[in-house]
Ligand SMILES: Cc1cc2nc3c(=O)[nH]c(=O)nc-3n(C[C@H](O)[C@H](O)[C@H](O)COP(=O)(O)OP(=O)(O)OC[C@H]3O[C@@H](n4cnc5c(N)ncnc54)[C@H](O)[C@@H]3O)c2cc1C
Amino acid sequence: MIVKPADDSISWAIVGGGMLGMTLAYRMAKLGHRVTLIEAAPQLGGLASTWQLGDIEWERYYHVILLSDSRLRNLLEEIDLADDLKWVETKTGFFTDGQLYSMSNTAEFLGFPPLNLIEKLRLGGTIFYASKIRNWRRLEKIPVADWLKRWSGKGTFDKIWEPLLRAKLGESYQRTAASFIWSNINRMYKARRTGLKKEMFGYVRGGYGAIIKRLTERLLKAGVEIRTSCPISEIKKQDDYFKLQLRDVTQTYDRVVVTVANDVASRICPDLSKDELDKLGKTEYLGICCASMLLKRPISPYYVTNITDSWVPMTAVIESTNIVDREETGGASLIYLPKYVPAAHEMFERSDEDIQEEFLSALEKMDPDFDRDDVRAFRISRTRNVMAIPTLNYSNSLPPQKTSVPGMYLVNSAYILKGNLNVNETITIAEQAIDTVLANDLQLATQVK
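Single chain structure for the sequence just listed, the form predicted alone:
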């Protein structure tokens, strides 16, 4: 069955209902365009979506808002959630050589035992130098390991940087460009500068569930048609319109914006050129296996505990209730245990029970006071395509966002070139696309209407 839109105005389909797709739909609808937002999952939000954990509903993956996240904060202001944004001064921990250290201020940094004074000075100098770099494109040509060894020295690289890179990227770090570490350092450095040298993190009361709910309400009010539980198997151009195959129905639109991961886009967009399909298919993604846990009591004073010991299966320990008010979690401590892995990693095939046992056993070794009887809820979420890995010369490996198929655009998180993956950056990509790659077609659509 083919369903054609009822009126003759130009229709837009946005494929993918994460925060990027939702922002695109919201901005386009506010400009007066007829938009349908199509999401394969039962709910909107993508990586920011929520689920049931014990007796609370909260995000499947951990998120935090920084003072420097101006695009996200502006959006929250627009949808009347700025007053629900709460800021907390946080601390950072480091688990290395079997010991937990605080790394929350200059004095603690200078007293950090694993590094000698020269190594500390070089580490601090690397962070400061990275924060001043503006020409990020030249960093795309340098392997991250080479760049860090040059500026931090081999000792600091071996003790700090390499374990962190392996924890985050696995062996993929050897193919990763220095722009990756630059973007991470730059975001955190800007946040501290904005926060007057304090580590200030924020969240919206009710979490991303409240943000997604409010944004959904605004989308519907603006006239956006929202279709969830609608996986798309194919997008084909026919004459002057696109046919989107949604299970047993073919829906037609005049323009399509594809916001899903590159490898998914390569499967559902067969009309793209061979060069475009090759580039999409070669994008290397980092996945995640992340445990969410409710505990009867806190396990640390740190929001994030970075882990450098290779025997620990988690990348970090994130204690969200060092930011989120425990009234939101029924008095429990909310902990995330992420493990970043390549998209084809064996962790995607292992049972939840196996991974739960591995993670809890590691926590028992890390913290003798940890008691499994304190666990009130434990769930595992997995996603294969979380972040496109910025390999060497990454920006040149992407196809243009305005594709060879007239009226089809690629706007997804793989096009984050000057930052790391977070909600603020996805909103930035969406809003920049409105002003650049989509601008001519949006103007044409307005003229036609």
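Could the form predicted in complex with this ligand be shown next, to go alongside the form predicted alone?
Just the single chain follows, nothing else.
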């Protein structure tokens, strides 16, 4: 049910129209609040948004849904997309020492040549142990490399964990806490915790494009005002109002919720205290440079192929059409080639052509059957602040979400403490904010009406 806001009700601005801002706007509007959702890009969706790749429109970054993504699945149910969810059993590959291995079940794991039996047992034991840990705050105090060496041993660390950490975090892995690997292991462990321990991944027919389109329709129906192509450069408080410049008009709002990354927030919220600004500015971000490619034919049976060989420039090969029906992609194989890099990496300065040449040459070396004449479309997407890196004692390094400026709140993915970055966690942050940091102000707003 949607409650209609009174005309003189308190006005809320939500800055950032990714999945977090969209969910927050939807939930608040359904509770009867007057909400404007403000997005810098011409379209909503942020990291989950779509773009044109050859003759298809699909996500700029690969996305799958897990059976355990309960909040996301509830949202899909609410916006009548649950019936469009398709579940597919997937396989995982490893490219190690120039060879491609399947690592999709216990038998394949036990036959994985790069590790000896003791190393395999210690690797399996580490994953099992991590999946049982509940007190994750303890892990925030331990460097991830130390923790993994302790439980898996040096051999497994050198051959498997270190290349994977480097691939995922670059050199920043040396400043990352063990809570990072704990949350990643937990998510993947949950993905296999169904029935026969098979790995099941899902997607909604039409991909995130369909989710964002439906959610946008529901936002409009719930009365949310959507303002796209409005990059906010400053949020200033004047008397009791926040002044925001929306293209050529200045608008005032009673309350503002900032969902953009911490470094952006530190630039656009000058009224925050020095301590808050320092904390926001110090959050370290991981960025990404990710190629999307349409190919005439498949290149592997795996959804993810993890790469541990350091000469390969990409972090992994993601073959989305091992999950997504090829009818969605005009019969082509949809492949992503991600490289995770720190926000200040040289990848952000290089030309697309240069990166394309580097990635395609690597594929030719990895797979003698790969033929660049099969490439139908190739595009590169880059984002500097994808994920806040959980450095040591991370949760203590964040400023409070209810800021020192009355009526201004920080609700973004940097506040994910118990999970890795994914849409389910993003939705969790939005929904928990309504029940916690925003609760008083939302109740007050209801009383004022």
